[in-house]
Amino acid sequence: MKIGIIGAGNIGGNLTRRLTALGHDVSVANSRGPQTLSALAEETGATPVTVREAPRGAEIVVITIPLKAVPDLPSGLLDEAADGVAVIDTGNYYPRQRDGRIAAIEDDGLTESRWTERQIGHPVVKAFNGTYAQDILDRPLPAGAPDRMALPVAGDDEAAKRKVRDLIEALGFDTVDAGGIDDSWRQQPDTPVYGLRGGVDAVTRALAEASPERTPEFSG
């Protein structure tokens, strides 16, 4: 499968490592340009490209950049992606620590991923936002293993969500359907499921226990 990854930080870099190891054709980009990704490309066999080029022909695109950088993505970013492209949003809103106050999230009540959808003009599937990057390398297990971790996955497009869940399961993790994008507050920072290293039952329970109220640390 052709996969484009925008963002080569901890999550983006480790997804590049795992997905190339599984045999996928991965293009990876960051804000500093492909020349800065030569070491990752040499290590993994991924193709370093510009942000504009990363989605070209891709069946899955991963956007894993700071939320404050999403509006700076090129317009028409997904115009040359494959038909039916699934877009994974790994983003989190950190108003005090990084992103500043985003009024549409704070005042209008948009979930982080709904806001991201509006910036890029395409539906997204929220996944990996509460996953420790090192776990992507260290904690995959075969299907049916008793200690296999589960990840919550939210999205409105059922076909795209299924494509993302299948990819996550191939990476060695179970998945739990966390509802639509308007439900994705259940997996935002400081909720019970955020950073949880649990199985399907534990993740399902944590999603049910979440509160839509943002704690002061994660409010602008």
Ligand SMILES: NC(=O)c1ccc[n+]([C@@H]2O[C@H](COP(=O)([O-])OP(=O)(O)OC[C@H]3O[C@@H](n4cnc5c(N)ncnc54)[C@H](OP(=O)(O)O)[C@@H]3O)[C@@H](O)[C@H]2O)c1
Contents of the next structure:
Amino acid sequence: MKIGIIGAGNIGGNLTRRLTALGHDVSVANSRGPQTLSALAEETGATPVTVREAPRGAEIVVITIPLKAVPDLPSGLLDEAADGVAVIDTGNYYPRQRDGRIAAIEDDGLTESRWTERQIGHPVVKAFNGTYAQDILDRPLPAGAPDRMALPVAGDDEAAKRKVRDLIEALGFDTVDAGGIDDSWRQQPDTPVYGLRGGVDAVTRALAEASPERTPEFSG
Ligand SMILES: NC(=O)c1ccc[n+]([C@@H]2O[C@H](COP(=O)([O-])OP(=O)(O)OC[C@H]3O[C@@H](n4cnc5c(N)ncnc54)[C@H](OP(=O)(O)O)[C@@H]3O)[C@@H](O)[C@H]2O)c1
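If the one shown is the form predicted alone, what is the structure of the form predicted together with the named molecule?
What follows is the whole complex; the chain from before opens it.
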């Protein structure tokens, strides 16, 4: 499958490693340009590209950059992606450490992924946001293995969500349907499921136990 990855840091780099190993045709971009991605390209066989090029013809696009950089993405970013493209949003809002205060999230109550959708003008599927980047390399297990981790996946487009769940399951993790994007606060930072290394039952329980209140540490 053709997959475009925007962001080549902790998460983007490790998804590039694992998805190329599974045989996918991966294009990867960062903010500084493809010439800075030659080591990752050499290691993985991925194609280093510009941000604009990454989604071209892609069935899945992963956006994995700091939240505060999302508004800098070019407009019409997904215009040349394949029909029915699924856009994975791995992002988290860290107002104090990194992103600054975003009023639409804090005052208007948008979920972080709804805010991202509005910036890029395309629906997203929220996945990997609570997964330690290193676990993408270290913790995949075959289906049915007793310790296989599960990841929550939220999105409004059921077909796109199915596509993303299938990809994650092929990567070596179970998935739990975490509802639509309006429900995705249940997997944002500071919730029980965030960073949880558990199976389907533990993840399902943690999603149910989440509280929508934003604690001071996670408010700008
Ligand atoms: N680290 C984790 O374990 C983890 C886990 C789950 C979710 N997340 C979330 O996933 C997102 C990415 O995290 P990360 O830790 O992978 O970040 P990171 O290591 O800081 O890497 C960020 C990447 O985004 C690129 N980037 C920044 N601004 C960009 C722009 N305007 N256009 C294109 N690329 C841009 C950077 O490129 P340059 O280097 O060229 O600037 C870099 O490749 C964040 O929202 C984070 O909260 C992280």
